[in-house]
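Given next, in structure tokens, is a single chain: the form predicted alone.
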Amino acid sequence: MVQTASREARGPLTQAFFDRIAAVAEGEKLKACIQCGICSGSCPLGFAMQYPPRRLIASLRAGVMEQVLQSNTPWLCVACYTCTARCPSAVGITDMLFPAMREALLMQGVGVPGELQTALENTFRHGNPLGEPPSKRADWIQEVDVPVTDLSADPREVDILWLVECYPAYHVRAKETVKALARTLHALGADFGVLGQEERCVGDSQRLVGENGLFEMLVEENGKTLDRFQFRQIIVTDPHAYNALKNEYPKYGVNYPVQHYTQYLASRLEELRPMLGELNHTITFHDPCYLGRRNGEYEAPRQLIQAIPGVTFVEMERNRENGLCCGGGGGGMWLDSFAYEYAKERLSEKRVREAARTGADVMAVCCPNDLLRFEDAVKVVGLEGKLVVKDIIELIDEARKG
């Protein structure tokens, strides 16, 4: 591990940070930083950070972490993974460095933005960051016109366990994507069920904001819940849940086959294709950080969009591994006011302007964070009536019904 000032010379925040780094095997990789600056140049919010990643690591080596930890830097990372993906030394900036700083601040109760604290408390108490009761998690089932098995009430064996996740289950706009996916799965004859009130947040964003204890609690609770049901595979609505179940849960012994819904539908595209009618749209697509850059899945969403007859597909200037983050990852959904104070413009606003420049009339997404943030951004930047944000599954559902 990088050594700086002696233990006695470190302040309490710095010591808490070093204790966390020492507990992570990847902490040793901090020594490999060559100070090339790719991380700072790649960070979409580096310009607003008092200590962008390269300077952050240099400060760590110089033994001045206390002032870094009390700066705006720890809370401006949106965990887009660009710095880590491009780092020539494979330093774990996203998964190790920023969560360690945040955990130190959370442990000491120093400088934690209020909206983040509320989301974490809601997750602990209610199993979701919105603070909604578990009893209402499956209320959307009553609004859809196809049968959906709620396994909390009917614990039968199913082929597919669908983890809906929090915003899609509760948020009035995101629920439309859930109903569209339920109709599509039903049309394909899929044998699927949801956990209903038994479901809890998967917790990937809570992990990345430094609440490792909360994340481990969610892993334990969710692991026990999953073990009680019989299914062949999991599909998820949210790329962040996909990342956690694929890459993080197995570290704790919770290991199940998992696909993002676009991957599952792409695997059944030959069955789905004959169901699709024509849509007269020019569509551009935003790659979710946690499906694309994080997990290398770029083709499945594009295959689904391009399978719809009548669609013209256009790429944004920044696409695939170079795509711009929506700003909602790594707790960004709960740090919006904090980030705006320093950046003065949301990443989502930059991204919808980029989408509009393609000439598209539809901006397609496949992450609930993207859907909610881009819809708000369209209104803020004056693109209403010119650009519509839709989840891919809504386009599939629209084409299928048409």
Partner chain sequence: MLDIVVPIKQVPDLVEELEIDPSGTALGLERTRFVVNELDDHALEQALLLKEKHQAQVSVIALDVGDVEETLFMALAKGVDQAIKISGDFGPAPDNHTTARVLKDVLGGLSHNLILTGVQAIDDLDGQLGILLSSYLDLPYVGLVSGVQIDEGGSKATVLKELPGGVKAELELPLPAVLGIQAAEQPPRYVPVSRVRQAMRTATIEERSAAAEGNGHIRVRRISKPQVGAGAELLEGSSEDIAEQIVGILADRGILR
The other form holds:
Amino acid sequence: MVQTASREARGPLTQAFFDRIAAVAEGEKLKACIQCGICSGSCPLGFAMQYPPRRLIASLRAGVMEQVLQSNTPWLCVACYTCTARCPSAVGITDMLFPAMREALLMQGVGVPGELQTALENTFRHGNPLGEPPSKRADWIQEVDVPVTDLSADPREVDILWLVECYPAYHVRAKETVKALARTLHALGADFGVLGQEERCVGDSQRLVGENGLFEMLVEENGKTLDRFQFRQIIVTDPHAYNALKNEYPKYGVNYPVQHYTQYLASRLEELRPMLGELNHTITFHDPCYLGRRNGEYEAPRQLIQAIPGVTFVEMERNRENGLCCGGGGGGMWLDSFAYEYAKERLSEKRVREAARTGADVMAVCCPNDLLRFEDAVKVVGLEGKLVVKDIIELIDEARKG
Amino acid sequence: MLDIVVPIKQVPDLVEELEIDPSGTALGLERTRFVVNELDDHALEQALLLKEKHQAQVSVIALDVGDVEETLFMALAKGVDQAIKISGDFGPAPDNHTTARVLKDVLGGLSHNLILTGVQAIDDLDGQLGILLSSYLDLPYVGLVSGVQIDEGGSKATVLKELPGGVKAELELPLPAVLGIQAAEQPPRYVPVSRVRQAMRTATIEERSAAAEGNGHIRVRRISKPQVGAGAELLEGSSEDIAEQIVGILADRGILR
Amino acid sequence: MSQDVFVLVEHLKGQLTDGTFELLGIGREVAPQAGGRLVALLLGRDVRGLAEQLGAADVVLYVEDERLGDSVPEAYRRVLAGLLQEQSPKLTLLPTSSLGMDLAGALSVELNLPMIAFCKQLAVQDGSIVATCELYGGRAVVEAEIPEGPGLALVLPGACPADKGRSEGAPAVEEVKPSVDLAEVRVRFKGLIEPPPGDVDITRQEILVSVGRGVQREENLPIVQELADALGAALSSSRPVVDQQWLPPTRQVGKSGMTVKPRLYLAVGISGAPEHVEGMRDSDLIVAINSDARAPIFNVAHYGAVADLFEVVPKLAEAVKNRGA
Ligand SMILES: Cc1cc2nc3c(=O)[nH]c(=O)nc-3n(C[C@H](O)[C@H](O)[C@H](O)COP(=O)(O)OP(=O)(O)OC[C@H]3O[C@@H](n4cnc5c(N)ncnc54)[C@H](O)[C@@H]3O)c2cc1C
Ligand code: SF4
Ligand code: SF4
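Could you present the same protein in the form predicted together with the partner chain, rather than the form predicted alone shown above?
Whole complex next, starting from this chain.
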């Protein structure tokens, strides 16, 4: 998959890469690197990279990037944000360096893994990386027993516009979380609606994977769509969407107040609390990178879990800003085989073992990637029957009924 | 100079449900989205690979049906030299005999010594486009091709044709010729959206018009969607019973040797 | 125009293909409807001997020529064009195969004969040729007609059980000398290339037996391999089987593996996770064996057996072998 290195120092790939770096505002910051190596030491996949971040930056500063670009490194980053969060010089490894390398590769059509290509083509064509029909995006509404306003069919002003996002809207397992959230919002008397067929992928992972043109196209389209509806705020099911709407969309003038669903529910905890019955579980919680490390929200999910009577809450050894990524970010969901080829173990598999070591019987999550990857990993490492993966909203929904 | 022409066809995107026209004899095209025929995309990729190897000139041509502009711009973004859209009175869903005649008309005014098409498409009711075109042009044809080499002088092609059981036949034919591509030598390349948008801003699609006469002379009586049961039909009984039933199903469908 | 139905006989390495018998099976039904004979066209280098196996036909016309020996459809096309011109049958059936697909369209143009492709069923009704076709990847069934005929049909594999075209009859066997000059054939045969030994390309297989985590251990793989061998199939798998290195990554079906569309996908001990289904849902026929009745694979399968694979798979392998014997 990875091409053999060429001897040329500045081939077209390298040129495309440096052009990209020069074009972004933070490009200059690369010069601030003090080569301390904290990034490489922190990177959960650094061991598998032919050029872990520090070495990568050293090559870059020496102006010899061709070999780096043709190594396995560009596609191994899962955008977990650990390096960026820890770097003393605030070098934009996750948001700038890796996407720029990937963009150069995509532009030159060199070594783009097929699974990734499919996800990008699907997003371009159908507005979701799964390749599901756009017309079926709101079909889950038929499967839930509370009314949900589909604003594409019934446009009206709502308090909350809920962006469901792709995996939750289509994936059989992730759909369960959507239904649970619909029921809970309904129980709280929230005035909410979804965009139905008009919703398209928010696109944060496409951005991090280097398909900036696709991301910009999605921003434009989503910006226009959002403009046509009236609402007070947005809530999202997926932390990646939260990140994009909070930090990236405003750069393009698309600016709306947004909360992750856990933040919204935490803000209404006093109304929610009396509805919750007892659940007898020992629960640990996995911080999603794009709610926690990238955006500093550690409390809302914990408050929700701890609000459930009967629950014993335990932390994993690595938690909050030190939490280990599930491996699905930054396009990791679409690079599964590629990453496995070099790493031989998925981060999700490591992480469920860490969860099991706490003695918890439930691993709570609040990101669709986490749900899918950990549930899969539980099977792979043989923890079935010992550890169950649940989204926080599923626990809340159960507790509400219990 | 090697001049490669890739005729590409639009077909309904199967990601969405097909709709049937109220007449019951055609697809309902109003809400249908179109995509490039998957194997035409392979033909295009093969053309681009030959372009890189032989500095060939590549043109894509397509009839103005479906969402053809998007497809043509994508081809331009991938690096073809020329994109041509053909208008004419062939209606929204011309059959392949008609399409081949229209293409013949346009190819008359276009230098070509190699024509690459996808070997088939999902809507080929009246036969496959490439072979029909080769016959109207009286050019040699080989289909199910998964490898193409052009000799130094550009006068002949050596191709690999797929036969059953993974065997391939190596065949040689003089140019000009038409090839029906089953698979390009590498998967069709990805074209970043920024490239496509740039092509939309800066590149132009040439327009030609052509006459359409005659057609495939077949009449569609009815189009319907196959009944799909919700889920599998379950086979019951002892292991032997189940095995026998499966064998029966496979035999009925000609799957057993 | 005569009322005869012609069938092109296809053979590989001296063996008649199943497709040939399928076409004969269809021809047997259609010829009486047309009110004519069923005529088998046998072309090749040294093929007279194969005529004995064509008992389903009323007449076998054979053409022998050195240049018909290799896989060059253009040579076939020239001979067939001459033959069909002279004999002018009502309907000619060709297989949707590497050979048939390189003939039908050309004959249609050269002889000005309407043709229908993707045929699953054929009939002659009130003198018209009527075909039921599977188009749009099987998402639509099209009933099409060639009013009055004559015409050509490209028939899909599996349109008729091959057994219907195998019978003992003793057709009249006649040699025909082609009135065309095969020296004019522009396509030249250079050689056959056998598939490289080593790994199979699962995207090109007609039959896949696919194993999942239900096989439990590597030592159990031979049970499934035996079934695959009996069916002439390749083994593919879900991701866990590849993760365990029981099969190479090239055998993985799904989102992060290969997308396959075989004629038969036999899923054994695979639950049918969406990531897996993404890679196989467009297979022509999906049969699943899984011990859990709630396994989502049964939502995409056409046929399913809720059963222990260790019981059913060996029985199935046996049944397939017995049938071949
Ligand atoms: C990002 C990502 C990408 C992925 N990509 C892929 C991919 O490309 N391909 C892929 O396959 N998966 C992929 N997966 C994994 C996927 O989610 C599933 O975990 C996987 O497909 C499950 O494989 P399985 O069906 O073999 O195993 P399981 O889900 O464990 O199913 C085993 C089945 O065997 C049955 N069984 C057990 N014993 C018997 C018996 N004796 N007889 C009959 N049946 C029995 C069980 O009932 C069960 O249904 C991916 C996951 C993620 C998160
Ligand atoms: S952590 Fe920051 S400063 Fe240290 S090597 Fe990495 S990029 Fe450079
Ligand atoms: S973002 Fe995470 S995976 Fe990517 S380089 Fe930094 S630490 Fe490694």
